[in-house]
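Only one chain is included here, represented as structure tokens and corresponding to the form predicted on its own.
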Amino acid sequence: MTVVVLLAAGRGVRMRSERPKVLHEAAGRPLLDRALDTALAVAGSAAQVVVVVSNDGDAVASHVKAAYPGVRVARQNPPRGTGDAVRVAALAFGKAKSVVVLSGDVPLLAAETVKGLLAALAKDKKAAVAVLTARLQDPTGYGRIVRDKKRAFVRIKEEKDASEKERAIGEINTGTYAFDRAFLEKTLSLLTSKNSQNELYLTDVLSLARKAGRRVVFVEGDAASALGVNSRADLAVVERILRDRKASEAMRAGTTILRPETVTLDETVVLEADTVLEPFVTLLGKTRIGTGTVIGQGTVVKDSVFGKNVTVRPYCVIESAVVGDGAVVGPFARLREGTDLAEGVHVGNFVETKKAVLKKGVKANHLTYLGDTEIGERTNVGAGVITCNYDGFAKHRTTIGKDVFVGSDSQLVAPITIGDGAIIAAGTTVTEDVPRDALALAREPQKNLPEGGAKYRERKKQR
């Protein structure tokens, strides 16, 4: 049995933030949830996982049991450094067998990779440790690897304590460790705090290990697995790695993208074969995209369910909606939460919606409000049609029939119900419900006043 610690009590101060540093999200979700997946990927039951939290951790404890509930947290108060930490959470070690340390700020690390590390600590008897190494260009901020001349391990410096000929040093710790259970508890409380953070440094068990006769056995892994988000920076550099992982696999699942490179995706997107994304397509939360469906250039969607064979033409924002299969939206639509639109409704250009029902073939392509709105079948609404669905106080709903013609300028003063078949005049003002197949019609009378035209011209010329 395996438990593992994860370390999550770190401020993030290079981070300028008030938001706790592993809550960042990177390709749209928290560092911590990465870091967290793969700390339950190797313990195999929330029950083995420990997360230390600073005293003052309460958005990052409360995360941790909204989000992975039956995952244990430890505060550490005050905190003194990573052996510290470890320390906290040793009572939820048990009778384990290993015990894994991660950090909550390296989201790149694969499962797989400590899976290697906790086979590496079993293969060798006499190992107390495995330790994850990684070689980077710049291993500026990182602990080095110091070995002899042998290449044995003769210790971990922290880049603080370093020299500089350690700090030339290109092989580094990733703070990822497989420790054997019980010379780890025995080893916790001989740590002291000599050092210039005046901290417990969970790199002297390593130190201790080899005073004992006990080995300390490295794995190298990949430098992506090291990277550690301490800093915006980081963060952006996190990010793109998993935004470009995540369109290599849509491509080779199938989905067509124009200049990958300028797309961007969450993580959780979904998308099915031969849909195609045109440049600049930004897909976030839990969006979903059906078969042959095409977004155009621009277009932002968030947590939004696509059907087969929509078409999304240019720079349209669509959020929480859901549109049907062979759906037609823009260019420069916006489809706002509550927005359901069926098979082959037509939304056009500079249209907006909000908790609109929009059922099978309606049409409004032009300049148009549609808010609080349930629309039947096959009805068409003409350019600038508003639904007026607040009245200052509060929000009232529109229902239109189906086969309903809406003509171009109409405000339609809710609450109000059309029924099926009407016709609503352009510039109709609708402040009552209309009977089904009736004519609905509110205009002012017309006057054309003979010569007036030319007297208000030359009226306005000599003023």
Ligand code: UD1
Given for the second form:
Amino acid sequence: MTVVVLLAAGRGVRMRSERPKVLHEAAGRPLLDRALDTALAVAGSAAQVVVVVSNDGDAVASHVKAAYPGVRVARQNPPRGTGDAVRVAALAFGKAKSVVVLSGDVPLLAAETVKGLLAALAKDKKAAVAVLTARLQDPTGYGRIVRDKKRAFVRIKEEKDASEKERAIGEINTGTYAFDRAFLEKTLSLLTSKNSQNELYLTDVLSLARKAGRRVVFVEGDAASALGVNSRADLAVVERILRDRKASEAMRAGTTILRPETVTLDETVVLEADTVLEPFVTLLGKTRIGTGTVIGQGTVVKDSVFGKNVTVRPYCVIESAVVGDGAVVGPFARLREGTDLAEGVHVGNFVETKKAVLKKGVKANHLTYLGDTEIGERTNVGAGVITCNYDGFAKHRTTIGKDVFVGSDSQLVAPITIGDGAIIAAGTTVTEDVPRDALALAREPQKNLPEGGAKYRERKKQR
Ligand code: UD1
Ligand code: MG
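So that was the form predicted on its own. Now I'd like the form predicted in complex with the named molecule, please.
So here's everything in the complex, that chain up top.
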């Protein structure tokens, strides 16, 4: 049996943030969740995972309790280094054969890589620990693997304690380990804080293993699984890697992405084959895009479901909406929560919809607000139409039948119902229900004064 300890009590000083480091997000998810997914996949059950949090890490503890029920939480008060953190978790070791230690700030580590460490530990009877290392072009900030002239392991030196020569070493400690539980337990009590940070370093367990005649096994991983987030710049690197991975995966599955480096896709987004994403598209949350759909440049979509062959022209903002097959949206449209567009609906430029159900074939192409409304099949909504859904106190509904023609620049003062086939004359303020097939007209009759225009111009010139 294996217990997995996830270290998350560090102060994360280098982030310069009120928020605990491990709750900062990369590609829409907290760093901690990514590490916890790995921990759970390795441990096999939540009860075998222990997250170490600090006393002021209450936000972290409550996040773990809510998002990962069953995972154990140990408190480190105050945080006195990674060695001290593992000590705090030791109560949960029981009779486990091995203990895996992961860091909450290493989000790209795959469970398979950790399982490889456990296998390497199990294979070597003399091994006390297997550690995941990496070779980096720029090893700044990481603990370096210091070896003697015969390339035998001596110790891990932290950046802050390292000499200039040691800092040139490119082989680094990723902070991921598989320990023989019994050895770890007895060695933790031997750690001292004789270093520049006055902390108990978990890394010292490795040099103590060597001194005790036990073996330290090195497993070299790739640079990504080493990435530890200590600063906002590190966070941006992780973000980029995750976004690239998702974009590549989408392209492999049949999505054309015109400029992948500009596109932002959450991992939770589902794209069917033969979809097209133009540059600077952002798709977030539980968004699903059907086959044949094209999403125009600069469009942002969150938690929305698109059918087949939808055309979204550039620069739309769409949230919590449903868009039916063959619909055409934008450019510059805003679909808000509760928008439900049926097959073939057209919603054009500068149209805003909210809690609006537009049935098959409805067209609202220009400069319109449709809120708290239901509109029947084939109805045409002219330019500048407004559903006046709010009276200053409460929201009211507008119900429009099918095959209605709503003339441009009309206002529909809710609550109001327009019957099937009705025609609303342009510029009408509708305050009474309109029966089916009626023509509603509410505006001042027009007067034309003969030569009035010419006379007006003449008067102006004389002044
Ligand atoms: C650590 C390693 C370093 C390695 C690097 C990899 C030590 C001494 N150094 O350095 O060799 O190259 O990770 O990313 O282990 N934490 C606690 N309690 C504490 C201190 C830290 O829980 O008292 C947690 C942090 O929240 C973090 C993890 O342990 O998740 C690592 O701590 P951090 O301060 O980031 O260590 P590094 O300086 O990165
Ligand atoms: Mg770190």
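Between two forms, the rigid core is the largest collection of C-alphas that superpose within 1.5 Å. Positions refer to the first chain, counted from 1. All values derive from a computational prediction rather than experimental measurement.
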Shift of Gly376 between the two forms at or above 2 Å (CA, core fit): yes
